[in-house]
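Coming up is one lone chain in structure tokens, specifically the form predicted on its own.
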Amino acid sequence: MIPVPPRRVLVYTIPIALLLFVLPFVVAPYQVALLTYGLTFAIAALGFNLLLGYTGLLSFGHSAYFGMGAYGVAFIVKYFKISSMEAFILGGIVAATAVAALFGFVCVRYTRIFFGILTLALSQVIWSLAFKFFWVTGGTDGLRVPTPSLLGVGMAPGQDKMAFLAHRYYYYVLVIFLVGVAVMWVIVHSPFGKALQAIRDNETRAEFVGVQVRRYRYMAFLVSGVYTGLAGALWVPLNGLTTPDILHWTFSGKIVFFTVLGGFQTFFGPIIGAVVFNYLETYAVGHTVYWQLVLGVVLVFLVLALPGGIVGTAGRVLDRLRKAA
């Protein structure tokens, strides 16, 4: 993992963020919708990246926890007929957990290609009964989830949906998300993060000097279900539907490319892959019916031209050019 300098960090983070704050008043309600989801994707990829990045396994698994997130929003809205915002990230969290904490009680014995595979069986179990139990789950229709309130306070009469998601519900996402980032930071560099990273880099030594490996691999595993349950449970309310798509292991397949695209030896690098995907995929989608053609032409040029990532192509670059002034 590339280590970053604390004050390179604040140099750059604060003035990011208060772009970030500035942004819908500059640019075009639908741009900062976009954007949104991009967020909502960072978070999910901050999860992924903990296990892949700092604890080195590899899921293809993910698209489970998002998709309970955005289920557990969804059989909410569908049985308790609430729609405060809280709940739903309370109840995504709770199911996302929980499905995380089985999962990971299974998946932690194993590391390299039996640890992926087996995420991605499991994965595959639940999008089955997402798509077999239609009356629990409706089907291929999927469950709707209308606007929700914030902190109590719900759309105003009258008031176009565009400009409330770009609005109001950007700048709650943007909390959450920089709140996030903050935690998970703190994490990675904690004792905790440092034990995952010794994991990675050798599992065996890092036994004799006393890590108990398993129990740290599954808070990793916990902690990564918990971000990327949260992820789902932001993004269904702005995408107003969920369905067993977002289960599928294609899903999870998206989570593993934009987390690799933005560079996973970086902190940051998993963030601005997120944005970055969510942009490309979704111009590439307006603008030909080949998108996925396009789209995965122009994706496997990036990673084979920037091997390190978007994030850690850069570093080495403006590395270099520092040492050549």
Contents of the next structure:
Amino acid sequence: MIPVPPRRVLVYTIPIALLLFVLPFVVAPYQVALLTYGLTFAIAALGFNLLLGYTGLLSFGHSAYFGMGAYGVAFIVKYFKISSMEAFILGGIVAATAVAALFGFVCVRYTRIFFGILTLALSQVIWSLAFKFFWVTGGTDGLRVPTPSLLGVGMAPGQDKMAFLAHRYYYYVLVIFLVGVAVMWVIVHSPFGKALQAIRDNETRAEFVGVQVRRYRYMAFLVSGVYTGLAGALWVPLNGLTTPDILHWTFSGKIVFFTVLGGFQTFFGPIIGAVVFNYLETYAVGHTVYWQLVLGVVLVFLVLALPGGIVGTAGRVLDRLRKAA
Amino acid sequence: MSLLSTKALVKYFGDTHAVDRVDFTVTQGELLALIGSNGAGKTTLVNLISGLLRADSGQIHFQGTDVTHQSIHERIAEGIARSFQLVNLFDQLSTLDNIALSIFSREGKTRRLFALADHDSAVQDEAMAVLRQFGLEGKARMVAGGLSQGERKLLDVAVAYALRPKLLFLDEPTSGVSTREKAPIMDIITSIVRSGRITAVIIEHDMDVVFKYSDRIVVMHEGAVLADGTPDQIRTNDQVAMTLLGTHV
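Same protein, different form: I have the form predicted on its own, so give me the form predicted together with its partner chain.
Zooming out: every chain and molecule, the one shown earlier first.
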């Protein structure tokens, strides 16, 4: 990944951020709610790509951290009767981090296919626990999560839930998303981020410049788990319900899809991929019963024709145009 | 004064005695050449000393400390660094970042998550100075994967050098480069090593390079030390000539 100067990044990101802030005033609430889903998925994809794009580890188990983020929230509601979004975030992150800490301890000892299979297998353990321990998790019925209060202010009496989600909740998620992007940008451009990229490029040499490969992988695994857990915690009030589906390995596959769609070799690729995928899936489901076929064709096309993903390909085209000019 | 010594160091791969009870010493400040035919055990010996391989038995002492059971990063902290026969770089990072990473690591800064690497001017300036020493300052912003083979070889050594080691192993620093490039590369490397007062061990096949640049030569054969002496002593050693060249002196 060739570093892009921060100033050039700000030239692109500030107008986009401003556009995101005015969006609820120009588009329908449903579209804003859809984008809110996209932003939560984008946070998960950012975390996932710290492992794939920057550390060279392909995880097929990120559904576990996303799901633990969501179930952490649901348990706070069920056992503590709390409906504060800040408590939800804290509980979601703690739950996801605990699982990431445990799984990471085992998984970072392996790489390549072994790492992928191990993460998948461990995430399936969490899924089967959620599936079978129905008196705790609600089984296939899942657990309901009420609309939370944001910074101590709840939904106004009689307020439409969609209006709340498409306005106040959207801004809440947007601010967390922007902070999350900024923090991840700093992490991947920090000495720690450079060490991760060194591990990705050449594990042996990384050891021989003094980088303790396993320890750094573990740290990356934890940060990745925190981001994905945060995403799960933000997602569940939108959905109003969490079920074992989001713990299943197919949801991990979706997170991989977001990242490949946007381009895992770029910082912004996974963000774009998550938002685009969310629209793609929503409209495919709405228009055809063969929506999975549509997504499959898109994935095959991506792998064969656009291995750099949307952002990677766009970057390459822009470079060519710049050179030609 | 002995900087490094191995005592009865052994490494077997099945029936192959890659390193067989080797006693090997490196003296402070010297530029030592380790030579021998393919399979003589040179790279295995360096792998054992640098920590890439674990010895079956024997001991490795560095500056009086037993480092036999130390991990790679502990040995690096002690002051042992190495380059590789097959270039080992971080291909998707810039040339400057390859060096900067060594410096961050040396200074214990790689654990910093919330500081921009490019904004650490002390590290960036030092990394640029190292690149200048190796004649690579013009390629600082280029990704390492885009460099020529000769430049990659130099960068490989520079990455190890940036750790400021006390003992630097250079595993065939001119392999894979054209004959014309060999002398300039060796001139750069040896001048930097000597001016930095770094003790260096060069593994090399090219005898012209070995005799021209080294203070002392150790010859290995079938996992054991065959001869040890100055370039003149080795040049006139009948046993070495027979083993390496198949002829008498």
